[in-house]
Amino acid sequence: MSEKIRIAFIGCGRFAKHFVPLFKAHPEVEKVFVCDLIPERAQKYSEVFEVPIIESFEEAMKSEEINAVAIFTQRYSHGPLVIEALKNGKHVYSAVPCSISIDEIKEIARLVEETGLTYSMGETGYYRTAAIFCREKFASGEMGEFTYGEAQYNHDIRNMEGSFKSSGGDDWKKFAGIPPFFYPTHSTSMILSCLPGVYAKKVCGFGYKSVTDTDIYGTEGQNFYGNPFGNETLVAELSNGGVMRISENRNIGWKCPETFITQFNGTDGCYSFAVAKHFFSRWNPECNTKVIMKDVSKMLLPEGVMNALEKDYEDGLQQIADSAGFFDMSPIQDASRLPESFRNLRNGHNGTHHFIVDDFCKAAATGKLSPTNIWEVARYSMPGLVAHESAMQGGVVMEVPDLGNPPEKFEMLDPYAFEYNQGNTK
């Protein structure tokens, strides 16, 4: 029987609140650590969640008990973290971003390649259901070969305040400065874990100069990463022949942070999304002249988002404003291969949490791949990490460097081929 996790929660911030319920109820672990720079907010998670406090970063690496750390610090941060834990024989789990380095994203995977220890990144965007449905309808092959797509992040840095002031302190602004394109997992994501062994081979990158907010964008010395872009977008060659286009937003009037495909288009079928409606369409096989179009919202949507839009469609066009759904699940998402113990804990991100943290112990417990492992979300970031670069250097194309596939000694995770305490072997 494999061993149980014992996980130390590295940042007790305002995210981390959201998983230590899950890691804690999850039948492959057996104890939960917390710990923070700021022990007060370590002595606040350990009174609220009933778990015992490790009073460092470096304690947790020295610990023999600890064999797993979940970084939930400032997201630019996370790489030499994770460099660390890996070499000291822990298990990770990061919150996103992986890295803001290339060569730190080069060092990860060569240590989980030397140690066999799992890494898995906490991407919602492969869990979001408009990445299931386009993945299911790809590899059904109803959409043919893929042509293009386009998906983009909006989170308004004024909605973002909180979480960089709680960490940042005095100069939490100029950590807010950090380059949209250094955190571009929750878009590239949504397209490219469609397309199984597809990466990015060449990037463009353009920025908005932000007009508002320059006490956080703009001048130089700015902020800590001399970055003046509010918002960015790259257009991508992919290395199947289709093309992607990414957009970050962090100065945009909207006001929730949200994730979504606009486009997915292939040779036979499209999937389309315009604000509260998903949309499937495909050639007529009965008459290659005509495309049958079928609003696919019921399958994508939780439920109560779907009654609110048909009871009054202003009112459910407000709720998602608001991030109605945001602890939902949708029908698209197959929560038959969950832990039983999950069942009335709070989820998040459009009901993608308890997928993220299960896999991830799944993972931890067999040996094998998470669907996040580091060759996965490599190539989400490293797209992001060159176009930021591009957009720099006003828009020049740039190649963007790919770890290729996970070596062939590692097998990817089947989460529903798991039973729990029964030495998952099945």
Ligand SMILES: NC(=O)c1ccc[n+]([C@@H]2O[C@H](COP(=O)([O-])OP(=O)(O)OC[C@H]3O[C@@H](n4cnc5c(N)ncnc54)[C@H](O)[C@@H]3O)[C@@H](O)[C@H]2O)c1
Second form
Amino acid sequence: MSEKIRIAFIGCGRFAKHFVPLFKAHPEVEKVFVCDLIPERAQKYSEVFEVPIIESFEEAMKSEEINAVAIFTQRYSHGPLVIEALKNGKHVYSAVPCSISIDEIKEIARLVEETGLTYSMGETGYYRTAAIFCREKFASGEMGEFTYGEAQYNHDIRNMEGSFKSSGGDDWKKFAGIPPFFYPTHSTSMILSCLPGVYAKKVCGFGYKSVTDTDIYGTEGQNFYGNPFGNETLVAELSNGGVMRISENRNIGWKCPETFITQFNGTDGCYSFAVAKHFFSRWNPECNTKVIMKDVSKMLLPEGVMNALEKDYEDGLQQIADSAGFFDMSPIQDASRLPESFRNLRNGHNGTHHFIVDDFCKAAATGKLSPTNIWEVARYSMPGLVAHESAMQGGVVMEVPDLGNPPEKFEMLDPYAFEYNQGNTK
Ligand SMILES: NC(=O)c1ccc[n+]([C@@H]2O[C@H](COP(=O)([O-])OP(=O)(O)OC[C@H]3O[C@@H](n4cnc5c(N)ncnc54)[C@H](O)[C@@H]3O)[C@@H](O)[C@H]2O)c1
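Can you now output the form predicted together with the named molecule? The one shown was the form predicted alone.
Full assembly next; the chain just shown is listed first.
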């Protein structure tokens, strides 16, 4: 018998509030519950969003009514909760990152294969306009063979303090000192999602030993991870012979745009980005001595941001620094595949939230794999986890484990080939 999604939010902190209205409005979702270790937070969510409270994660596991969870707990805590939820027969939507342990990632993949349940990680990087653009151009063959790509997530710790303070209490700095590469997926996803089946074979990592936030980063008990690095960078050799450079920076004096590709280069064409301008250049197939260079910013920036830049470039730049366009989609993001019920709902992270929720719901409803399924997410996560080890050892080259492509029994979701309200087949 088919059933719709009845999902419990685990964690009612600063981020989950952007997602409750979307899950509530999705045609495949019948009911949304909320819970938090801090009861007042769940109470507040319950009142604001008019959803029932489930007492705890453990109660959600026991509930026969709840068939899915949305994990919005702190970044270091997802792995064990995901594993427990899958063991209890629940579909899992998880905020990033997947897990900070390679063994847990392997276990999540094993459980998804065994149960056929959905695991989908809410990776905003996958749905960012630059990633969409490079995926399309690479898939069309216009870029030729992949040679080199670089992406980064630049988010200064001073812009993130609120997040850690809100749940970390007196120990917030000990949580905040988490290695940047325990959270690598915003940047790795942007390069690897353009290269189907490709993974990092070897990495070497380097870290910047923070000299300013020495009460957060350091090896003398400043944080729970013995992590001295505020910034981490890796270079990876990819399975297709290409090279990828990834940086996760928290001592960077920079906030917006946070997640971006700087370059994505093929043998025939290149995408490049600089703060407010997106370019695509390519050998002119008509005449091999000329290069076509296009400014593709209009496709990749929200209309409001584009208008601001055209009106007054300096002012437009400042608006970008102040997070202009954070909530808006850009022309390259195709909203036609989204449910009508999302139309007037608030979005986030440059128009990515609607797509993330829709893909999870469609995947859970069909048993097909979302683009950010566990096998793909393992490839986004593991290079960072290994590169942190490498950085701690001064940059030694290390092999990265790979879980392979999804097992053949799974089909990939086509978000366009879906009729809403078909019910959950699991
Ligand atoms: N771009 C992005 O994708 C993006 C942006 C922001 C945050 N995030 C992710 O969202 C997640 C949440 O971030 P946040 O800023 O809201 O954190 P937060 O600390 O504000 O909220 C986490 C909440 O989870 C609760 N919690 C912890 N363990 C629990 C349990 N076992 N049962 C019930 N509740 C529990 C805490 O009490 C807290 O209220 C993080 O994993 C973060 O990485 C992702």
